[in-house]
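Quick heads-up: it's one chain on its own, the form predicted alone, in structure tokens.
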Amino acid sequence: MATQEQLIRNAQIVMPSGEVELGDVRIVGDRIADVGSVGTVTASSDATDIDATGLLLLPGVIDPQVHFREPGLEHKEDLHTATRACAKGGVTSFLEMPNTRPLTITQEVLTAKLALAAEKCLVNYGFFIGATAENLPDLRTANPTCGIKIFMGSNHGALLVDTEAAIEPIFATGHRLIAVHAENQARILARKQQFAGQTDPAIHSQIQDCQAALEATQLALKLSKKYQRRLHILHLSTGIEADLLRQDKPAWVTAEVTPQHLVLNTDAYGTIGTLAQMNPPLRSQQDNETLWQALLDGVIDFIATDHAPHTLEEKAKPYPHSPSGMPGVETSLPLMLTQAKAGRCTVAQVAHWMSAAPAAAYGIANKGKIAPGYDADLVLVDYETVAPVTRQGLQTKCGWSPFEGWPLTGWPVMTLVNGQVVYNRGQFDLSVRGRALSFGDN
């Protein structure tokens, strides 16, 4: 059987400069064979035609926090669901958490993941190995991962390890990257007692403060810094953590930021109520502003959505009882976009933070640049019209987002990937599967 051939025409690519070209670009198989101006590209004769007159041509964007909820969640959001969410979106990889039903804490559940992935993702896939404080010898030599998740707050269990002792450990054996969840539990829980019988969903970002982010962020810091490991702070969401990484933030330290954190704060209570309830929590307004300028800085190294659905019949219970997390793969990139409109920020800055930067970060070859050799993992986006973020319109299980009603723009047309166009104008293949990632020499 030949190998399958595709033209992309009249597109408007982001190249890997950050000069946005009209060209056109030839895939062969799943990888990029040729990118070159309009007319100069050639193909066969049976090569497939994909007209991309007037659409801005993007790197698939690689997704590097998500909460996929299988195995044993299935009901907030599954494999499956979840990659129709992220074609939609434009999402090509994800790299996903361990906190599921049984957790991802040793080789076999680690392996049975991988497994079920492979046989319902749409898109490519990852996954991170979780911490406990029993599980060294799995953290050293599970694979393949994307690396060690640490949940230093906001979790309980076997996954909360919040205590230097416990932690240190960790950082002291092995290589592979650690990726931290930053918020100090015995802060938080001083300060639940302290707020204890309030029931306005705002109390959420007092109880988990912005101290108790920062004094998190500064022991992962120091511990990085004594053994010289590689570690990645999880969705930065203060300005005084922003600014403690501006002022000492070693070559071998990387941060992400959400899409939430950037855009939402805690205004969004007051008109969303328990849906605009994560961790670590939305921030002020100030926080907003301290952490694009480190992000258009180089402070922050990159974007991540932390999608986090929980059903809407879960979020609608009281405050406290109300569960944390919000869903994102299938609004990130409009959302981004949106923001490159406004001027805020580049369009060639959003392809580098939400595609080249993490594949950089995780050591993932051949991902995030449309250029030859590479996988033909990208994304037609229509930069022009403007449409609302619809409940109708999401694919993700849980049916919502906090973003329902805004109006975005660069809201994708066509998603492919490993070359296999797998959403297209509102309709998916779904006979497309994602391959498992490759993460350097983690």
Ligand code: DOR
Contents of the next structure:
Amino acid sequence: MATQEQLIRNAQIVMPSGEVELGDVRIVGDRIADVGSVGTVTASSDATDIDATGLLLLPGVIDPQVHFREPGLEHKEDLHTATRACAKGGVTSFLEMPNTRPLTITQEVLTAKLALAAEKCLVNYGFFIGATAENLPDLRTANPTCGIKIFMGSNHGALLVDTEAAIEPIFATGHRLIAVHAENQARILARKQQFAGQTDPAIHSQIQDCQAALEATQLALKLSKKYQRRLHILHLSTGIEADLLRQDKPAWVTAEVTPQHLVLNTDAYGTIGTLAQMNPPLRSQQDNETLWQALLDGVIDFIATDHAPHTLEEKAKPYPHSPSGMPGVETSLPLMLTQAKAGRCTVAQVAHWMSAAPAAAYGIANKGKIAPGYDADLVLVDYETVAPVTRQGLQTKCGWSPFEGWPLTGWPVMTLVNGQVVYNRGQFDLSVRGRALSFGDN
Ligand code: DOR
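Can you give me the structure for the form predicted together with the ligand, which would complement the form predicted alone we have just seen?
To see the whole picture, the full complex is given below, headed by that same chain.
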């Protein structure tokens, strides 16, 4: 079969320079072949024509923190429903967390998860290996993985590694990236006692308070500096942590923030109750502002959704029996583009935070930019029409979003994964499969 050629014409292209230029993109097979101004890119007569008039073309989103629940928790989500949600949301690659069942803590389980992903995922995939107090050898050798995940707090069972004595050997051994969920478990447990019996979900943000997050981030930073170990701080949630990193962030440390920690705060408990419950919890409006400024200033490097679906039935349990977590992959790009439209940031910054920066941080070659030679992971969005988030439109198995009713712009119209059109104006090509990502010298 001849290599397929496609020509995306007349798109407003978000270039690697940050300029938005009207132009054409030629794709040959799975790669971008040419990018040029309108009419300057020639394609063969049998190339598939994609008219992108009026649409914005961005690099596909790389979501570097998701929980897709398979294997073991498929009643909440599975790799098919999650990646259909990705395709609809313009997410062309994801990095997934190890708290599936069995836990992703050995090569054997990682290998099995990769095989499942090859079978089911509509977009590209990578998986973290989870740290326990006992699996140092696996953490050194597991392959391929985007990095080691440590739950310093907010978890139960084997994935919780919550004392300095247990965490330090992980920093001291090997060289690959360590990503931390930074909350101090001892403080959380003490505060749980203090607030016992209270059922208002807003208490969640007081139990797992800013100080609990700060203390764990301080410990992770201390160990990272001691061993000069590559550290990534997941879902930074507080202004005080952002201020700390502004003062003290070694070159080998990166940090991310979720859209929800930028645009939601503790007021959300009053409107959506336990649907607003996540770890680390939502904070104050002042925290929203400080996190935004840190993102704009480059103190925070990129965006991740922490897509963590639970069923509505599970979420309906009274606090504290309700589980923490909210879905995010199909709303993250429109949420951020709506912020850009409102003047909070630029479209180029959104593309940097959601594509180029995570690719660079995890050493994912050939992704995150629209340039010749890069993989054709692309999303065409409508940056003019405003449409609300609706429950009926959602692909995630959990079937709800904390943003229902929010009027958003920048909804994906078409998503391409390695040159294959996986989503096109409401239709999915369910035969498309993503590929395993590789991670530089990780
Ligand atoms: O809210 C959360 N839910 N935060 C996490 O870190 C884990 C996640 C989950 O897996 O449900």
